[in-house]
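A lone chain, given as structure tokens: the form predicted alone.
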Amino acid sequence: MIESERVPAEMLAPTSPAGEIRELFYEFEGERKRALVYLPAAAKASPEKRFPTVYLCHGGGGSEDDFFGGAEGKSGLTHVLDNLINEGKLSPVLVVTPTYYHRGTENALVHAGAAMTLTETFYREFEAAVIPAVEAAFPAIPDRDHRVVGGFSMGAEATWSTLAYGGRAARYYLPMSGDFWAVAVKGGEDHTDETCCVLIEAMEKAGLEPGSFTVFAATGTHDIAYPAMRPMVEELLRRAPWFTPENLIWCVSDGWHAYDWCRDYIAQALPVFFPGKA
């Protein structure tokens, strides 16, 4: 286990050269959906060249707004990945919000079970739509080594239910405040082991191998999640060669439930999937 780092303020403080915050239409199943893509400051430098790609999936009641704070960036992300850039800790990324929510959903809002239909078929819209529609308009790495699938909450049931059935679709996973429901909901503190076996006999079943993959998991002692990933998480590295303390990254704060934590979570799991040159 290692502490979580809080960033520092001078990092939410804007900083030059500067990313900037896109809107992406893309279409699933005959919808019309939205996600925002920060584009970073290399990308008009150096046109030529292409990024890896984090995918950030929002929690329950959500939206693709919510990591950056809307597409004006109110949410203090987007300084921190350019702080983080500049400083020559993180390579430049692209950083795209999409939404796993659709048309007819609405009862997902606020009931779990609903939701989780949702989170737990995510990987399916994002290799078929997400990611073609990413690669397509942006300068995007376009293979699964240089691609990170994280989310918060609700998002974190999505990521792990990603690495899970898609894992070939991605190499890195953030799942921030929040367990795997495959069993149930809040399946890690009452279904450990099935939780567990269940994750990792999906995997092998989806084509994955040991040591193809790298998580980076955290979560705050106050956050509501700790109950139930905490001792998945624990299990998890006992289960050699799936998992161990080299792939599973178990990062602990003193955190909450909010989305202020992740930024922390992020800053410090994205320079360790893609450092910089510093």
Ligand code: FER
Contents of the next structure:
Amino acid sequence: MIESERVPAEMLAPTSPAGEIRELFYEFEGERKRALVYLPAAAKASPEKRFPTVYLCHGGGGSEDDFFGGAEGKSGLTHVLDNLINEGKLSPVLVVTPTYYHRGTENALVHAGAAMTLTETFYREFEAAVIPAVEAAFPAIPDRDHRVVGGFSMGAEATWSTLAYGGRAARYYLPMSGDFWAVAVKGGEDHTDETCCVLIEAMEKAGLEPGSFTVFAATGTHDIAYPAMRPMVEELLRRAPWFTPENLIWCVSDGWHAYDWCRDYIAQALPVFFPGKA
Ligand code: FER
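Show the form predicted in complex with the ligand, please, because up to now only the form predicted alone has appeared in this conversation.
Every component of the complex follows; first up is the chain already shown.
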């Protein structure tokens, strides 16, 4: 277990050079969908360069606007990314915020249990539509070793599900404040062993091997996900060679269930995946 570090206030302030947020529209199963994309300053300065890509899924009832605070970037997350990159802590990355909601899923906007049916299968849309659309329109390094999937709350459920069933598409995972619901809602708490078995069996079935992925799992002791996520992560850490302290980093804050705390987790995790040169 490592302690989460708070992002210092000055990292929430604008810096230069700065990246920008673009909108991406793409089609999935006949529907036009929208995602936001953070393009680092280096992409504008060096149009020939390509970058790792971080995909972040919002929480239940949310949208693709949540992490950045809309296309205007009101959450301050882009400033944190700009500062980390300018200080040489983080390699320039693209950050994409898709949504697992689509037409006809209004019920899932209200009920986390119904959202689960969408987060469980998000990996299909991720592989079939999101990755191809991003990599056609933005300078992404188009391989598994340069892709991160992360998310908050139900977005963490989407993250664990992508690791389970779609792990050939990405090497790095950042579940924040959410456990894996394949067995039951909050199965990490009430069905810990079975939840971990299902995760590992699914990964094995999808052709993953131990050592071929890295997870940075984070939450806070006052978070509603803590009672479910903690036993799950602790049990996974007993399941070498699949999970070891080297490929499953368990990061704990004293925070609660909110995007502000995700900002800290993102700032701590991304430099582990893609360190800068400083
Ligand atoms: C969890 C705790 C809460 C979790 C999800 C939630 C996927 C979501 C709650 C909601 O959307 O109301 O451990 O894991």
